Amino acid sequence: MAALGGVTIASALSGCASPTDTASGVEQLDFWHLLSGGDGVTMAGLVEKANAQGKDFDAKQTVLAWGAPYYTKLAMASVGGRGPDTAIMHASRVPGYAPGGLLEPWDLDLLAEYGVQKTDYVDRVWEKGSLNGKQYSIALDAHPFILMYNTDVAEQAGALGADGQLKKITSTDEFVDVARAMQAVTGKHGLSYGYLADGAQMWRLWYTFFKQQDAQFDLSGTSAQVDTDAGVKAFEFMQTLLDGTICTPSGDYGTALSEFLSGDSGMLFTGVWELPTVLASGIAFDAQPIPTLFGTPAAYADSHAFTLPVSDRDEKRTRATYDFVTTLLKGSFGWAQAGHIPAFQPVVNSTEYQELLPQAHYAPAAEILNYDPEAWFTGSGSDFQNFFLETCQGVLLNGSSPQAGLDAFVARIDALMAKPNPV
């Protein structure tokens, strides 16, 4: 990872004040993100591209352990006044930073004059990063819950259509249909879903279908406001898919994606960021947005987003973070590359975007996307998702009643409003 870019893992938060500028003028540029894995060696070779520009910053990355870990560390920073430039944020995280005066708003003019402005994005991932009128985050991606199908197993069981890509599925009758087909042509399952231990999983879908259903999740209140008749709906058709014939009723994460990847199913929810995974697999499958099963169009999300942690910035290493974020959002097709949909729609539009499959056919779901309901304590890498999982992992795994694990959760989110946001 060091010969990618320059990257350093932090294990203290001393000396992470911003370095003074080299002779040559170029101005040294502190860049914290959480990306590991694939998604880290792609992001460090679009820094290492982004740095031999010539331009007048040379940013060095710092890789902190995803989750807590990480949005601890950035709020102790940030309080001290010694964030770094810029740094990744989950937008679904935004909201419980920013009103702590741990971020500071993005100069909009600015941004336009390096080229990015808010005509460039789709509007419900621009708006994710505003607050009180001012614009805290901004984009790199949406990075949405998705369906992949093996278009082998999909062939044989009849469900494409002839432009090669699935029939369009409108129900929930129509997609149990479809399921049992490809279970048939398969012999073990039509799909394959892992939730076992993983709060993040089950509210992924979860929230698709609870969305599809327009229902609301309000946490603006002192109290949560949930459609519970809406979420009642959709674990019961999740119950419906875990009949261990259509999916397996208690599969983790990595058993279903190698279920899927053997050929031993037919379709995957899972997200984007399994891509390249997928891909290196070598086997025949399309994706595209999780068929509207329930009216209205909707996929849950969230995005990585630039954010500007306080720090004490002057003029020019402003203008140098300005200019080093838009160069990376105006060349991140090598994130699509990797899965991601580039939330800077220059690049989805364009015409090297469109040939790029399966990513353009799954696209669109950019604009029907969902993030968590707003709170203090939501979002990727949060507890949120934790406490889904242990009121409601019975309702899926044991067939437990749906109506009591959505009670006890939205009793747990009750508890947790009563509380002050700790940042």
Second form
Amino acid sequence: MAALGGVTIASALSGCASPTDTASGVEQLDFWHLLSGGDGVTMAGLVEKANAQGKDFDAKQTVLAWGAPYYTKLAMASVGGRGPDTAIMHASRVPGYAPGGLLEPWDLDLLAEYGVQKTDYVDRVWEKGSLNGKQYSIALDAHPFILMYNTDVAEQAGALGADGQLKKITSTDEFVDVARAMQAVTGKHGLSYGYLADGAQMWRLWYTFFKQQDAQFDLSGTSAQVDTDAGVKAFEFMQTLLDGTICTPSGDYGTALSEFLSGDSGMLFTGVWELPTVLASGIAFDAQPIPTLFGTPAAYADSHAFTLPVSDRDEKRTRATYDFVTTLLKGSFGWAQAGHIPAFQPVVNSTEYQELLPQAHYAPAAEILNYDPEAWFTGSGSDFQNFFLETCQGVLLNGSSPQAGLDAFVARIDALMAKPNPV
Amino acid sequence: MSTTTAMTTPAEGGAVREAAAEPQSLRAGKKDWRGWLFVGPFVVLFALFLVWPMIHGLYLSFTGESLTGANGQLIGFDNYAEAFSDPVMWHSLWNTVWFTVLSTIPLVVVALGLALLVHQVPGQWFWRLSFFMPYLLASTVVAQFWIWMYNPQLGLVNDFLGNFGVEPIAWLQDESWAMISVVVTTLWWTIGFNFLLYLAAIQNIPEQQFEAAALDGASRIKQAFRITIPQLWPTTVLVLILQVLASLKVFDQIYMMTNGGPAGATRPIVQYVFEVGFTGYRFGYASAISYIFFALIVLVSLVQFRITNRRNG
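The form predicted in complex with its partner chain is what I want next, because the block you gave corresponds to the form predicted on its own; please supply it.
Expanding to the full complex; the earlier chain stays at the top.
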């Protein structure tokens, strides 16, 4: 915490000094992000490594709290023309920022000069950063919602295959059977999933099951087009899981994680970013994409992506910024150790990464990932996920009607879509 | 000055009065610019940071202004019309009022009760300290404490109630409990202030009155109801006014403990203004809601003023 404060103060002070250290020709770059905890430590390491390469930049991080506080400050700073040189945003938030003139597009030729181009990316991930033919964000990673499982528990429950990984599960019934078998082993729960007061967690799992039905959630028109039948089905399955035996219906994020870590459950629905915590606990576990239970392989995901908030940049500063960002991308193997799937494919294709476990076991999720539906108000830490929490938490907590919950959610979105777009 | 005039003879009186009148008017003239010199810095800051934002906010409430400066044109009363038909606005406004009702009553009554008790008990410094201590904590700290205590599976509260066979309750996540839970936290956190005001007022009541009452055979309880409480009326008025205003402005602890949830069951109007303006980017609409809330506060203040004035009169 003290270190974090130090970083912030240092960057605030550097704002008072001349941005260019003329003596050495090194550009001081302001780099904002919202990565805290294990992610924050890893990112600090990557930045330090990049700075130490003796290139023409010296990047200083400013770390702000995840979610609304970060995005509000970033937007305000950009509006005032005082944005940082580069900032990490969730790719899902970019459509809410770029059209309002808060972001500048990347110059793809200049980016290529520094060795990063479209062909280095999976299509879905690259495309997410483009809007109206311009590239507004360059992804650092993809971080899907996945399944982690305790291999000891799974083995005793007879759920492991010959390769030591979870046997393939292809239907909701099979999943319930496996979870019940694990519950019998732990004596407490089969599955851990925390969602209380956390719209993001609710959305991640629900949207996974929703997209596994190849269903549409389209916000491109004047009102929301949502396949509510698929939505209800996804909720009903979640209700089946939260029966108090397979999984508690009153778990929050932290409780679910600690339950899994203490061996009181066999499986955990979680984001890849929890990998370092789970590794540190020392339990025997593995990870994989959430099994395809409804026919279509799909995973919810988002990406941390580099953006250029509106700011006065001369040629030298621009080049320093591009240099810094591409250096981080090329060094993103270190980011993989924090659990995220690097977006820069040369890193993923390296033997080094392919041998990294369990990361390599869930890396295929990158090919089936689904971002939030696009609109100015959607994305990680957005009001959209809060609306979902407000309207649908009761479905999971008290078993109230999925149809009524979804109708309220859609009504809330429609009310917002009826207003002029503020960005 | 008046004594000087009184001592002069009538004949001289006119001259003296004339002489006195001049410096007086001179002083009045000087008071103008000298006074301004003193209040100047305050007036400038007041105008810049309070008056101007108020006027500008009022103007914004008639525009579609957003964070990015888009839709900045005047749109008449559209924002107000939208607000009056916005169920979330009404729900949030109701939450604020409900929180005020739920928190103000115990914050006044319990504070008075504690002060009355402590006044009778030895070791006052200890009670003062322990009741006032929570008030010194930052809202973030208080919120974190209570989030832990309210945790449905690991929290102290459920653990304690479990001893009596009570099923675990999701205090902050269950719609029927969230508001109560936040009120209890607020009570624990802020009661020290009202308690201290009451205690100071009680200590100001002359001891002789109690002695006289005791001689006449009044019991402790009778003394409290016939002497202490009536004499505390001015303090009660002050505590009520401060408490109602503080409760109406509730934001921090709710934002941190429930973020307005579940399903908006605890979201106060101030948080809705914040959400609409800063995470939803709609400054114009947020300003309109602020002004509606402002009108409510003015209304409450007027009612309060009326009631307390009548009682005093």
